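Shown here is one chain on its own, the form predicted alone, set out as structure tokens.
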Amino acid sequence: MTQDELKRQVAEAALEYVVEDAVVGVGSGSTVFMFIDLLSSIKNKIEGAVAASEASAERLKKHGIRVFDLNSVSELPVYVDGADEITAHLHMVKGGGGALTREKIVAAVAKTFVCICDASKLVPVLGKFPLPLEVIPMARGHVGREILRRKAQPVLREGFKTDNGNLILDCHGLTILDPPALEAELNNVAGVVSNGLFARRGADVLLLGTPEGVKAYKKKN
């Protein structure tokens, strides 16, 4: 199977998990892209859709979804969205296409976080994946001190802003073994608006996309 069948197999399982007559979060990247393709084909029984990223959100408007403010949004009962990394403990690191802060937002937020990704996301040990930052422009020379000191290898991503106005620093060669107690110390340098670390709030259900099929992982209490 080719590796956008795999993501059309979790794209179509999520499906089973969205509520109707609530909202549904979404989030971003190709496999969420095929996941908002398919929600059209049930649009008609969701409120409509909250977006982490503003690409996200045009794709939905194209199909007629709604989409809503997440500030008018009251309850989520579940999110979908992808990885670039993710390990059996369901811990992730996410933020390749640069929406990391607006994806753990509505993360945060929802009740359910399923996260659909094809078999060769899956990873014993998070960091073969750069690990992005979101920082502020000001921030951008300590922040890479500080990643430095952590024999980590700042990149800046040329040419790009996310959709808060900010920088992505993305860092190789770090070897996560504690991914929550980095994730929080990474969120406490100044001038980190958020890290693509996922783990204090990771996913509740992995839907894998395998050549055998969808494999689910739920995660232990």
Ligand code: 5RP
Given for the second form:
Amino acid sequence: MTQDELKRQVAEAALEYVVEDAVVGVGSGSTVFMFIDLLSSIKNKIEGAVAASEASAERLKKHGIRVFDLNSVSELPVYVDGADEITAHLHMVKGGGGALTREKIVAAVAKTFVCICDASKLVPVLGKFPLPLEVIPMARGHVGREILRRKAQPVLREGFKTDNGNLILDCHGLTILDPPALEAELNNVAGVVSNGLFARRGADVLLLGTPEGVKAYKKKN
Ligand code: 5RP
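Instead of the form predicted alone shown above, give the structure for the form predicted together with the ligand, please.
Once more the chain from above appears, this time first in line as the rest of the complex follows.
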């Protein structure tokens, strides 16, 4: 099976989690794009969607799915998004597409976070995928030095601006043994808008695409 076939499998499986007559939260990335395309087949059964990126909002609108501003929505039963890395504890590294801040906000509002990804994303320890930080432009140097102090290498994502007008520093060489602690620590560095660790609010369900079919993992309480 190709990686795209694995992604499609989980995108399809995620439709089962969409709540009828409600607004669904939608993340970003290629797996989520497949989910959006499939969501169009049940668009008459939902009220609409909240999107975590401009690109996802545009794709939803192209399919004729109503896009709501998050501030006009009081309840979001389900949020569907991908990940760059995920552990069996359902802690994630996200932000490969640079939409981490809005993804974190929508995830914070949602009752259930359904993560969809192919089997290559499941890892024993986070950090091989460079950890993205969204950074206010004037803080680039300061944040970079703070990352170097932590024995990691910050690399500016060249020619990239987030939907919020900020920069992304991709941090290489981290071995993340305590994801919730590092997430909180990096949030405290002045100039960091948010970081790509989704551990304090991780996923509730992981739908993992494997050649043997979709495997579902649930958060242990
Ligand atoms: C974007 C993300 C994406 O969810 C992540 O990069 C996975 O993308 P893909 O489905 O293309 O592998 O966090 O900011």
